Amino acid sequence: MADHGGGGGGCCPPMDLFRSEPMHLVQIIIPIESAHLTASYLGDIGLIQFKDLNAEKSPFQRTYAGQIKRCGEMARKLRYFKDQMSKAGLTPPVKTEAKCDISLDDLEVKLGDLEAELIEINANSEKLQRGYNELVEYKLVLQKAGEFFKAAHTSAVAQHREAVSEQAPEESLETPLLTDQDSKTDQGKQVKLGFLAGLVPKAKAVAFERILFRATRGNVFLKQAALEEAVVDPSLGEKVEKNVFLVFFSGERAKSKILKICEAFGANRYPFAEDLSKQEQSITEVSGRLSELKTTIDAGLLHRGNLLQTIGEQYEQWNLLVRREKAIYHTLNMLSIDVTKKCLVAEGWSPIYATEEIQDALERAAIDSNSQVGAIFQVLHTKELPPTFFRTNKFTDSFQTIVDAYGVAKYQEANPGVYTVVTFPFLFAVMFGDWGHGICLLLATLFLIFKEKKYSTQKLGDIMEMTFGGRYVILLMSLFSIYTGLIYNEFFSVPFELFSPSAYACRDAACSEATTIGLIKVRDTYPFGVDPAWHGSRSELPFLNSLKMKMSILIGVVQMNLGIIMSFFNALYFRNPVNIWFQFIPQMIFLNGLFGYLSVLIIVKWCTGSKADLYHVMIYMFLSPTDELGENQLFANQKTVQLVLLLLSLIAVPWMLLPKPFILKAQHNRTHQGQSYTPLEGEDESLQVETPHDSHDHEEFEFSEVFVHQLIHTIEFVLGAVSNTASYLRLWALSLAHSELSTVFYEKVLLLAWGYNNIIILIVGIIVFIFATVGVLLVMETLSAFLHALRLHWVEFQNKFYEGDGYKFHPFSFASLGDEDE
C-alpha cells in the first residue's frame, strides 16, 4: 500500500496517482505544556507540512534556540563516540527499532560523563604509549651504542696486548713519533671527550652528519647504525625508519651546537653510561619497565574497548533520540507563540484524508501530557497554491521520481507518472529489443529485488544506489525488452523458429543460401513477430528499416495525441473552457491533420500492400495539393481529404494564436469591473490568510506579454509537431544500432573464433564476446536507450500538457530523518 496510507478507521481512500491528494491549510493552537508531545506524535504520523511563521527571525532569536544548541552538542558527542568506535575497529551498530527509555536531560548528563571518561582514558593511554615508545627507543640506543663501546673496548685491549708483546719494536713508517712515555709527560694537557647518543630519522641521517661536521668544523666523531625495523616515533605516533647515532665532541660549545642540531632534525637523545656494567644494568631496568608499561597499556585498551562496546550497544537509540528531539525543536521554532505565552500557533498543509488521524494524534498528546486544554484544530481558507503529494509505494515511487526530475506537478494537475509506468519501459524496449539481452537484465534485476531487504539498510555507492532505487523500472524494462525481442525475433541477434516454422522455403535445392531469391511462401504467415527467414537475407535491412521507421512514427503520434488529450482533461478539471476551445481543439486538428493522416496512410499501405510512395504523397500535399495522385493514391477521394485536412491545419494556427489573448483580456476586465468596494466576509474572516499570491490578482493586465506568450506557444507547437515526430525516429535508429552491434559481436567474434577449430582461440573469443555483450550492449546501450526514452517523455510527451511548476509536499516526519545531522 502507500507509504503514508494507513490510518485508523479506513480514513484513507484508494491510492490515486492521476491527481495529487486534495490538501487543505490547517491551523493548530497547541497549549505550551503539550507542544513537545504534540510535535512528537505529529512527526510519527508524518502527514503535515508546517509553515515557518517566524521567517523574519534569525535562528538565535527563536523560542527553542537553547534546546537546539543542547541537541547539537549531544550530536557532537555522539559523532565523537562514532569516530572513536571506527578507530577501535568496532563494527557499526545495527539499526534497531527499540525505543529509548531515557529522557533527554538524563541522556545529556550520561553523554557528558561518558565523553569525559573516554577523553581521560585516551589521554592516559596516549601518555603511556608515548612513554612506552620512548623506552623502546631508549632500549635500542642502549643496545646499538653498547655495541660501539664493546667493539672499541675489544680493539683497545687487542692493541694493548700487541704493544706489551713487542718489547723492542723496530723503527718503521708505522711507528708513532710520540711514544707513550712521551705522552705521559704532558698528562695535564689531556682533554676529556663527551658524547651524546640518540636516534635520528633515516631520511635525515646524511644531512644530519653533514651539518654536524660543518658546525663543529670537523671536531666531532660520529658513529651511526641503521635499525632493522621501523620504530614508532614518540612525538608523531607513526612508524619511522631511524638510525642510532653516537657523537663524540670536545667542549661545552660544541655540545650546545650539537644539541641545537639534534632538536632541529627531530633527533631524540637518551642518557647513556660509558661503563659497560652500567649499560647492562640500564638495559635490564628498561626491559622491566617496558613489560610493566605493556601490561598497563593492555589493561587500559581493554577498559576502553569495553566502554566503547557499551556505548555501541545503545548508540543507535541515543542517536535516534537526539535527532528526533532536534527535529521536534526545529519544528516548534517554526510556530508562533501567543502573546500570553501559554500556547503555540501552527499552520501547515495536510492531506484532507489525514484530518481524522491528525485530530486523533492531537487528542492523544493532550491526554498523555496531562494538559487541561486540548489542541484546537481548524481549517483555513486561502488562495495560496497547496503542495503536491502523491501517495506512492516502492513500485511506483521510482516512476514518479522520473517525472519529478523534470518538475513537480502543479497541485491537482494530471500526473504523467500514471502513463510513464507503461510507456517508459515500452519505449526503452523498442530501442533495446532482444529477448536474450532482456533475460540478462531480468536476472540482474531479480537479484536486486531478492536482496532488497539487505541493500535497503546499507550504504551503497552512487551508481549502485541509483540502480537499486530504479530496480522496478529496470524490471519492467527487461520484461518489455523480452516482448519486443520476441517481435523482432532476436536472441543475441540469432533468430529462432519459436512459434512455428518459417512461412518461406526454397523453391529447389540450389537456393540453400540465406537469400530471398528462390524463396517461396509455403505455409501460413509466421504467427508472432518477424519471420526468421528475413534474418540474413538480402532484403533484411530495407524491410526492418521500413518496419521500424513507420512503427516509430505511429508510436510517436499516439503518444503526442495522448499528451494533448491530457491537456483537455486538465482544462476540464480546472474549469478552463478557453483552453479547450482555443488550445486543445486546434492542436488536435493540426497534429492529426498532418501526422495523424500520415499514420493512417501507413496503416492503409500495410493493409492493402500498395506500393505508393508516402514521401511523395506528404511532400506534394503541401507543394501541389490540387495535382492528381496517380499510382500514389491509396483510397477513393484521397485528394479531397488531403485538401480539407490541409485547410483545417492552416486554420488551426491562427485559431491557436489570436482568440485566446483577447478573451483573457475581456475576462480580466469583467472580473475587476467595479471593485472599488470589497464584499463583506462571513464570520470566518479572522481565518482568512493573507498570502503574497493574492496581490497578483489586482495587477495590471499586460496584453502585450500575454500575446507574445501565446505567439511563442503557437510557434513552439507548430514547429514542435514536426520536430517531435521526427524525434521519435530515434526509436528506429537505436533499435537498428542495437541489432547491428549485436550481429557484429556474434558473427565477427563468436563465429569467427569458432571457425578456427582451436580451443584456446575459442575460449578467448567467448571471453571477448561476453565482455563486449555486457560492457557495450548491456551497460552502454541500456544507458543510451534509457536516456533517449527519458527525453521522449520529458520533451515530446510532457510538454503537451505538463506545467510542472508545483512544489513537493515535505511533511514533518521522523521516517525521513537523515543518517547525518544537519
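Positions refer to the first chain, counted from 1. C-alpha atoms forming the largest set that superposes within 1.5 Å between two forms make up the rigid core. Everything numeric here is computed off the predicted structure, so don't read it as measured data. First, how it differs from the form predicted together with its partner chain.
With the core held fixed, F248 shows a CA shift of 2 Å or greater between these two forms. When two forms of a protein are overlaid on their rigid core, residues whose CA moves 2 Å or more are considered shifted, and K150 is one of them between these two forms. When two forms of a protein are overlaid on their rigid core, residues whose CA moves 2 Å or more are considered shifted, and F582 is not one of them between these two forms.
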Given for the second form:
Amino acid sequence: MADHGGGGGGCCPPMDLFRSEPMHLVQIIIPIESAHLTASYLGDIGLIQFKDLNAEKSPFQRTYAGQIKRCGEMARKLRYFKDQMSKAGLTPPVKTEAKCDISLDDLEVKLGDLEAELIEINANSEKLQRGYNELVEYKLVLQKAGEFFKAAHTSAVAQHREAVSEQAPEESLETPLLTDQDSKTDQGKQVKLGFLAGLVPKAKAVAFERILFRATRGNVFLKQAALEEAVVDPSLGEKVEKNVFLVFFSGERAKSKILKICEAFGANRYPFAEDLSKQEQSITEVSGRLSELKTTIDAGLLHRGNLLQTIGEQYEQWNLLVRREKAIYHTLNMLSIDVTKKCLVAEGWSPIYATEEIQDALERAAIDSNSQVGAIFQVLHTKELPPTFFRTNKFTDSFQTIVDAYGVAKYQEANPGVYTVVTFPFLFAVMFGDWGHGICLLLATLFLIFKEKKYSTQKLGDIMEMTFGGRYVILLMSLFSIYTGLIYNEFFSVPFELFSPSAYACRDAACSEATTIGLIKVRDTYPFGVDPAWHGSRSELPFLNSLKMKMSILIGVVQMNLGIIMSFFNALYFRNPVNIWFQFIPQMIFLNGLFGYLSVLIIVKWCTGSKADLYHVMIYMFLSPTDELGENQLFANQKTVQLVLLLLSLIAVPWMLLPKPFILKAQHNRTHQGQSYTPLEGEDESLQVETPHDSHDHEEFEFSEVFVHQLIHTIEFVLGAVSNTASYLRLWALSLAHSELSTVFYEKVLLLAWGYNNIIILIVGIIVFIFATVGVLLVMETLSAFLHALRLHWVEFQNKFYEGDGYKFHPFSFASLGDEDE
Amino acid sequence: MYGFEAMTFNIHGGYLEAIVRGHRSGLLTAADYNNLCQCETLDDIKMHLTATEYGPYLQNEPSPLHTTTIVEKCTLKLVDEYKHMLCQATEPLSTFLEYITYGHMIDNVVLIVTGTLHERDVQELLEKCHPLGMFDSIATLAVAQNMRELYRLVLVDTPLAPYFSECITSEDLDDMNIEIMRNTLYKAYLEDFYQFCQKLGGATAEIMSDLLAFEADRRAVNITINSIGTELTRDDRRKLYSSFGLLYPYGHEELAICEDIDQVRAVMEKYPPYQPIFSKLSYGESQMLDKAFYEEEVKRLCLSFEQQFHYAVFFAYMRLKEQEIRNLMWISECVAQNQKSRVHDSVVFIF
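Okay, that is the form predicted on its own; can I get the form predicted together with its partner chain now?
What follows is the whole complex; the chain from before opens it.
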C-alpha cells in the first residue's frame, strides 16, 4: 500500500514536510572483521535505525557484552577523574574539535595507569593529611588543656594563698592542726590519679559525658572546652565541631573503661604531659612538624594538580571516544550473528534517499578495514509500518514538536505540521492582538535568536529551555500579533491614527467623546484595521464583539474545511476511494451546508451593510425552513437556497453513516473468497501465501464493530461540527479578555497615577504597570493564548484527518549521543 | 474510625504512601531474577543491576567487585529510602517507621555483645551492624560486662530500654544468656509493636496484626527447634514465646514440650494456615523450613499492598526489600563461589 504511495502523491508538488520520508527496511550483512568500523561510519551518518534482533537475549548474553563492560569500566574511571577534577576545582575545557586517534585498547591501559597513579597520590596525600590533621588536633589539645592546667594552677595557688592568708591572722584553736597532713595525703592520692586528654565531636559531647559518668559511677572529673573553629577530623577527612576534654580518673579498671568509651565515641586521645615546661616543649615540636608536613602536602597537591591538568586536557576527547565505542557495541549487540560466526546480519529502517550514502559508508568501511568481502546491502519487503521521519530544520522543528506532542504521524500521513507553521502563530495572534505587546515579545525572542549560538551549547533551566526551544514559534507569534494588533489598532490598548486620521469627526463642539451619535463620517473609511474613533466610545464593545465573533467563525470554518480537505488528500494518497465518496464528500456538504453558509452570510452582510439578524436566519433555517424571511433576507432566492442546503445536510448524515460499513464488508468478502484460490497459482506461492496470511492476522472482520465505529464517527462529526465551530469562539473571548485587561492596566494604573501629579505616585504607578504588563499580559496571557491555540490545532483541526499513531524514527547517530547521557 | 480513615489518610500519609508504592514497583521482578541467576560473574550482576533502580549506587564501583560491596550498596539504597521517608513522616507514622528498625537494633546489640565476648575488634563489629539499627552510643556496648551494666550504661537511652525490664540479671554474659536476651527482647518488642498497631486501629491494625502474628509464630517455631537438645527448660522456653499470634496460647503449651522436629510439625499442622508450609517438607527435615516461611511471609507482605490507606505497606516494603537484598546476597555468593546449581535453594521470588 505504502509502496505505491510515491505515485499517488504526484498530485501536489513535492513538499518534504507534508509526507514523512519514504523509508525501507534494509538488511546489511557485514563481515565480522569490518563490523566495528561499519557501525562507526553508519553512526557518523546517522540515518539508519537498527532493529533489535536479539530482543530475547539478556544484556550480558550478547556477543559484545564484554566490550560494553570494558567501556562501562572506562566510563567509570572517567567519572572518577571528573569527580577528582571538580574536587580540585578544575573544569575540563569544552573543545572537542581535535579528534583523538588513540585506540580503545591503548586508552584502556592509559586510563588504568592514570587511575592507579591518581589513587596512589591520593592515598599518600591522605596519609599525610591525616598526620597533619592529627598534629593540628594535638596542638589544639595542648593549648586548651594547657590552659586548664594553668587556670587550675593559679586558682589552686590563689586558694592556697587565701587559705594561708585567712589562717594567718586568726590562728585560733579551731584551726585544724591536720591541714598539712591532709594536703599531703591529697597529693599522695593525686599521684594515683590518671588523666586523659583528647577531642570529642561536639554533637556527641553530652552523651560522652553521661556515659563516662555512668560507667565509672561518677568517679571521674571531666573538663571540656569548645573549640572556636571546626577542625578536620583525621579519620573522616571532614570538618567537625569538636570539644577538647580532659578526664581525671583513678584506678586501672576505670582507665580501661574510659579508653573503650573514648574509642566508641570516636574521641581521639593525645599524650599530654603534666609538666608545664614539657607542654611548651611539645607545642614547639608539634608546630615544627606541622610546617614540615605542610610543605610536603603542598608538593603532593601540586603534583596531583599537574596530573589532573593533563587528564583534563584530554578528558572530553576520551569521554567522547568511550561513549562512541559504547554506542557502537550496543548497536553491534542488536545484530544477529550468523551461524558461521563470520558475519553479522543487521536489519533496520532507513530513508530511501540515504541509500547511496549508506552504501558509500559500507564501501569505505570495507576498504578501511582491509576486509576481503564488502558488506551486502539489500532491501527487504515487509508489511510492517515504517517509522515516521520528517527532515526538519531548526525553524520547522519546534512546530513539528507541537504536532508530535499530540501524536506522531502515521507513516506518510498528511502532516499538519506544514500548516501549523502559519496557522498556529496566526491563531495565537488573533487572541493576542496588541502591537505593543507584540513588539515586547519580538524583542525578547530576537534576543534569544541572536544568542542562539551561545545558548544552544549550554544547559539552561527548565522554563528557559522551553522558551529557547520554541524561539522561532515565538518569533512568528510576535510578528503575527503585531499584525493583528495593527488591525485591532491597539498599542498597550491605546489606539493610534497610524494610517490616516480617523474617518469620523464631531458634528459640532457639543458632542461628547463617549458617544458615537454625534459623529459623522468626514473622510474615507480608515484604510487598515479598526478606526481609532471607536476606542472609548459607548458602542466600542458591541462593535468589536460582533467583528471578532464573526471573524472567529470565519477562521474556524476555513480551518476545519482545510482539515477535511486534508482527509481527502490522505484518502487519495492511500488509494481509498471509499473514504472520499462516503466520508469526505458528505462531510464537506454537511459542514459547508450549515456553517459554510453562515460564513457566506457573514461576508454578504459585511459587503452589503445589511441589518439582517444572522441568529434569526440560522435558527429559523432549522425551525421553520419554509417561513418567509422578511427583513432578514440578504439576497434573492435565499429561502430556496436554504431549503436545498438543509436537505443536503440532512442527506449527508446517513450518507456518512450507512454505505461505508457495507462496502467494507463486501470488500472483505471478496478478498476472502479470492484467498482460497491463491495457493493454486503456482510459482509465486511463497509470496502469495505470505500476504493473505498477514492480512488475515490483522483484519478479523467484525461487521458490528465496524458499524458501531462508523456510528460513533458520524455522531462525533455531526455534533463536532456544531461544537467545534462554537469552540473557535474562544478566539473572540481571549482577544476580548486580553484587550480589556490591558485597558484596565492602562487606565486604572498608569492614567490614575498620572492624574495625581505626584512624581512618587507616578513612579510607583509605572512600576506596577510594567510588572502587570510583563507578568500578566506578556507571560500569563501568552501562555493561555498558546494553550488555546494548541487546543484548536489538536482537537478542532487535527481530528478531521489526523491519525497520529505512528512511531518516530530514531536513527543510530553519534550526534545525538551527547544529550542522551547527561 | 474504621472505614473513615480513607477520608483523612491522604492529608499526612498520602505522599509517603505514594512514595512507598513507587519504591515497591522498583523491586526486582521475576524476569530480573531470571537474568541474575544466569550471570557468570559478579560483573555481570553489576551490569544487570545498573539497569535497575540500583544503578546509581553501583555504577561507580571499581571492577573487581565483592559480594559485600554489592550488599552494602543495596542496603545503602534501602537506608536512604528509609531515611527519606522518616524525614517526611509525621506522627504516628514516624513512630511506626521507627518501630520497624527496633528489630535491627536488637540484632545489632546482640552482635556487638557477642563480638566483644569473643574479643573481636569493635570497629570490625560496627561495620557488620545493620545500618538501620544503629544508635549513637552503640559502640559503648563493648564496655559492659553483664546485663545490668549493659542496660544501665547504654540501653537506657535507646528505645529498647523498656524491653529490658524482663531480662536484667547480674549474671555474666555468655552465649546462652545472650541468645535468651535476644529472644526476650524480641518478644517484648513484638508485643509492644503489636500493641502500638492495635492502638492505631483501622486497616493498619488489621493487616499489621496478621503480619506480626505470623512473625511471632515463626519465631516461636524457630525458638522451639533451636532449643531442642539444649539445657533450656520447658518453662523458660515457654517464656520466650510472644503472647499473641495464632499459636497463642494453646499452641505454645504444646510447642513448649516438643522434643523433636516431628513433634513440632504435628503441632503446627493443626493450624490450617501453616499446613501448606509443613506439607512441603519431608519428615525430619528443617533446612528448608526457613525458605518456606520466607515464601509465606513474602506472599503476605505482597498482599498488604492490595489495600490502601494503611501503614502496613511501609513495613511490608522494608521487609520485601530486605528479602530482596538477601536474595541478591545469595545469588552473588553462589556466582562468586561457582555454586550456580544452588542458586535456587534460597532465593525467594517476590511477586
